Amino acid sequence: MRIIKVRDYQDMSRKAANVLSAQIILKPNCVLGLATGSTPIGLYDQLVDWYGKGDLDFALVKTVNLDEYVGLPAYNDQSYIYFMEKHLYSRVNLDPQNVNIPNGMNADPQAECRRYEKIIDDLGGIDLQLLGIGNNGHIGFNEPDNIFYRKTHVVDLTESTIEANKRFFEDVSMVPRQAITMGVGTIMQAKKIVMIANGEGKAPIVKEAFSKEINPLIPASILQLHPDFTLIADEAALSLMDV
């Protein structure tokens, strides 16, 4: 496990996007693991001003999303795929054919679970898969449990998720309550994984996460077992491990 402790979030999002593009150059035809949330929007916006800099070329990359709400159509605005369409899809040469996300609205998400996992197999894995870290410990939808889930799954949000959530929302009430996650095995064989968190609020879940044992009801402290972790955090986010 690397940990790169850098000034701030703007830091933080040029450091990390660093090592996305610098995938992206390496191996054009990469296939990205990507997260949603406010952290990454800063990486993001990076990879679109290299990529108008004519320094990165999307065309042949493909893209894996971690997770989606249950329930929402594409065209909400808080569905995973329209985040990820207005910060990064519609930006860049992204071809559409080369974009996947969980499809929340299957009538059958078990089969959406099992399609989706098939998707990242015949993919051959993910080469870099991009991650935060929820105030509870979850990397994508895993939620803490007795157990690490192995693959994609269907989860049940927990309150604080839905509490952490509900600013997205013009009531609480409109939160959806499960969502479709790759599980922490399908997250755990991707080739290099890197997390990014800023923040006084990530403090104590990153001290929890990566100085202390690994703990289902942390999840994200499996990833200490990983070849090829790199945590890239602000000093506030850090501010209380002896890094």
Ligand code: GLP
Second form
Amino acid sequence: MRIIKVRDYQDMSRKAANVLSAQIILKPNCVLGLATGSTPIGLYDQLVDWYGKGDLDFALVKTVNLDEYVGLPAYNDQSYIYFMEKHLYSRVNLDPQNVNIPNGMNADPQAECRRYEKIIDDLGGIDLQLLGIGNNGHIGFNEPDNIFYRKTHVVDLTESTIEANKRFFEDVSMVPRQAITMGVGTIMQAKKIVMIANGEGKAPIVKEAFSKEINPLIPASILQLHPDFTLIADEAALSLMDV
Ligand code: GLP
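Same protein, the form predicted in complex with the named molecule this time rather than the form predicted alone?
Once more the chain from above appears, this time first in line as the rest of the complex follows.
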């Protein structure tokens, strides 16, 4: 595990964007695993900026997103497909055929999980997976549990996640109760993993996940075992850890 301590949100976003661009430059047809949430917005803005300046080309890049809510249509501004369209897909030259995100509207969510896992397999796995971290240690939507789930699956969101995500919805009753997420195994098979975290609100969970034993009740803790895992976090998010 490598920890890169940065000054602030902007510094985190630029450094993480540098890592993603290096990946795209070294392997123009790479498979990028992408994340949603408020944390990666600055990183996506930076990639879009470099694309605009002609420094980056997404023509051959393939993407797979971590997760999606069950039951939110693509036109709902809280769906993750909507988020990705808004922050990245519509702003760079990604081929629509090359972007993948679980379909939370599939009437058979279990079949959708199998379909999604096969897409990742058929792409030959993920070259670089970007992650944020939930306040309870979730990655994607892998919530604290007694076990680590291996593959893409349907998950019941915990009260703490519903609570954390309600800020994006008109009312807490509108936050979906389920999501489809890549499994911990799917994520751990990525060749390279980069997590970004910022702000003092994330400090307790960053400490819990990366300075203690591995525990499925803190899903992100398993990343300690990944052979190429980098945490890029600002001083505030690392303030409770000895780095
Ligand atoms: C969401 C997403 C995660 C994300 C996390 C943190 O629920 N499913 O992929 O990492 O919450 O979000 P934020 O970056 O807004 O703190």
